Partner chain sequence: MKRREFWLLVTPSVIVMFGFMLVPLYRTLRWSFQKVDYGSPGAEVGLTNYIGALTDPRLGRAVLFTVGLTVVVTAFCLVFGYILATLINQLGRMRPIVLGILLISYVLPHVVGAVAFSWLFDSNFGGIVNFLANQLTGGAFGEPLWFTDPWPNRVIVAANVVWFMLPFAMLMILAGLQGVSAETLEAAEIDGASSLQRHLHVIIPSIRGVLGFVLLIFTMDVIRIFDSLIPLSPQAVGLGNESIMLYIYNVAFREGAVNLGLGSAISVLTIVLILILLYPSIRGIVKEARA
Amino acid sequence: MTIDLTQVGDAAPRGPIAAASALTDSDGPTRPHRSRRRTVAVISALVLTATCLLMIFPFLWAALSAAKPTDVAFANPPVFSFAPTLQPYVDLWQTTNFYLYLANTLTVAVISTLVALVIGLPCAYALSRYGGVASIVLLVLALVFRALPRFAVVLPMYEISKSIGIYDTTYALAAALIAINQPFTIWLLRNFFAEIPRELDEAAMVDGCTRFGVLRKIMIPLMGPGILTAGIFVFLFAFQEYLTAAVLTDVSAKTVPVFIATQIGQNLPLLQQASAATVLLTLPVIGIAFVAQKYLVAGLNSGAVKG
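Since we only have the sequence so far, can you give its structure as a single chain, in the form predicted alone?
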């Protein structure tokens, strides 16, 4: 009698371990593993949702207060059944100088952003290409200046602006914000420049370019996402700045954050106007974040790789 060992081996039971391995290979992760991953995903989604709601709750409350009639806007307990109204926004534009404050805010933000980029681009390029002790010392000093308490910087600027006669002007406020935000701009742009291979510089200089020519013709066109990222951050910093604006402005150059702070503690109509101003100040920031989120994420990812 002849026994075929191949057939016997194929027909033999493979055992529980082999069966579980075959099930895993054919069907992917086992059921307990899939259930665990689904539970973790659900918990993470709930935590993130709760965190987002907690962060945007103050803005939602301000928007709700600005949409209520004045007699129920700040009722205690809160009233959630009401006829929406836009009267606080109308009163804000008609009874205050909000349009001037908004114009001042935009002027300061645009000027400080443009000047910060003009100064920061050559500085960041130089620091990314020239190593050594001097470069490290300058970067550390810039970081230390950025980390200083704001009053340590703003109060001397107040004395200087008073002494030279530019107090309560958008130019003085823009100059102060440029000095405050310049270290951040240089650090961020330097990380982008550090990612660009130095061989491009050498090739351009072999063809007759100067260092400034390399920066203008080669580096800046390649730095589109980096420049946009730095510009957006500096613009948002200046657009929302309160402390510096509160110290360096009085009437003529008052910005929207300072105006909102002056409405706190006033009567209900003025406080409701402050809620409307808060909404109008926040909406441009939200719009910029949604429009430029693709460039911000790409820019931050590329800028965080090297440096």
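Basically, rigid core = biggest C-alpha set you can superpose within 1.5 Å across the two forms. Just so you know, these numbers come straight off a predicted model, no measurement behind them. Residue numbers count along the first chain shown, from 1. First, how it differs from the form predicted in complex with the partner chain.
- Superposition on the rigid core between these two forms places the CA atom of Thr39 2 Å or more away from its counterpart.
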Given for the second form:
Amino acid sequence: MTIDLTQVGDAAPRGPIAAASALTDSDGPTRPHRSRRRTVAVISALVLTATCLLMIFPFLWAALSAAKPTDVAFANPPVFSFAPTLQPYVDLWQTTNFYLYLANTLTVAVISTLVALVIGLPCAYALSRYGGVASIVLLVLALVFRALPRFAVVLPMYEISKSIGIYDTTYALAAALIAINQPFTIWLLRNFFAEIPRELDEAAMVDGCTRFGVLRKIMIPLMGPGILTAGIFVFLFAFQEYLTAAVLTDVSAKTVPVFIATQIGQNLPLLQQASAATVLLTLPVIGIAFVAQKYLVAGLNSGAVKG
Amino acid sequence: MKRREFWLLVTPSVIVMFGFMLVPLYRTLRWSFQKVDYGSPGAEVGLTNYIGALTDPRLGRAVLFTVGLTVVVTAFCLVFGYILATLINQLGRMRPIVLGILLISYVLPHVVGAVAFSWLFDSNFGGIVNFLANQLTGGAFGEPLWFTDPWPNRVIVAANVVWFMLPFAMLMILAGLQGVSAETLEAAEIDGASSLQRHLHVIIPSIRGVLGFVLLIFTMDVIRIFDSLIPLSPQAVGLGNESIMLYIYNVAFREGAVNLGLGSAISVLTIVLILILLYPSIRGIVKEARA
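Hand over the structure of the form predicted in complex with the partner chain; the form predicted alone is what we had up.
Okay, now the whole complex, with that chain kicking things off.
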């Protein structure tokens, strides 16, 4: 009886294996190949899912902490069942100057994006069309400026802005960021201009267009994607900037990254407001990541192609 | 394009760049030879600041920490960025969603990302990482002192830098993969090259340029690491986890520390280091422009 049972127990798992080997025989080499391919697909799906989860986890955790009642928000061990609340957002809005910092961040980002494009476009166009030594020198200088340690320019800016009375103003911060990001702007735009054939310029100039006419009437309309890409990047850089904003602002021109950084080391309600602020800041950024993905990728790629 | 037209077009940008970059840079260079406080003219002290910087063991530690971090983060991001890019390259409809999710940490202000990161590890604020790790290992993970023990602190700093830099490496490499010749790959497959051989002998050599560019950007950006350390390493000085930028900030700007001359000297030394690192790229640009 016992022997019979073991045999039955053994036979059951053997069944599918035998069936599979029979299939392999008739089906030739495709079967193991296919199953190997499936294993690879499963592993790659797992790796990608795990990576995506890890990448958004800090943000999810901040969002969760902001939704908890204050007394358990940062409890250890973490609390997972709680009555969700919006109180930190209300407090953030009512008891801090968050809206002012948000307005400052947006003002700085918008001004610096607009000005960077207006002065960067003609420069980038000239750099893509003029083959003289001056062009090479400017491009190399721009690369060096792009790599400079921030403090080498930001600390003198701090002193200069204090001595001429523009310290802690949004326009001083915007001006600093325009200059700091101008090297990247002109490199990126130049790479986009370089892809427009020069014959187009020449044909228009034969037809009586001036150089500035070519830039305004022909190049700029063609540069739509390039301008959008550069605009998104300059906006993001200004929006992200911490170091420059921390040095050049104090109270009235403070930006959101500086505000969030100063909240650490504070007491619990303030920390929870910082996590609410993080969520409020991240949501539009997630929007940018999804909607403007094409341009972000294009901008990064254009850098990769031309260095 | 005529010379006159060139100068007319570049002037506004050049004025802004030179006015706001070269003038401050000149000031930094002057300060590096002075003993100076904010708002008062400095006194010339010759090379004292440079000697002070080069003989300060703190600078040596900062350079070691920064360079070590750069090497580890860059190596990890190149390898894992390559794997991720290869996997994403095979995706169909899911691709925009995966790319969108991966881009979030890149577009978020780094200091904000680092603050959110610090909450994951700080046991005063839930310490979810310790909690989950101990659930998984049955308590064997223990309670590493993420903020006060040098190595655990280095681990979270490196993890944070990888977190926001990896998407960039992945995107660059993904772009490079689009340019790999499908014919060569097919030929290699017909010749019986294994998957690993195809990566090593076909794909990686043909995206060498992109990998070099990623290396360049990573070197420039990780050497300037600053934002992450503010929330993640409040005791950076004591732990030896001070980056070069943080060192300048601590001696030249943080409250009570106004050794602007010393800070400026370190800035100048960093610029020299960066110029040496950039030299191959600069030569590349000049060569390409001449051709």
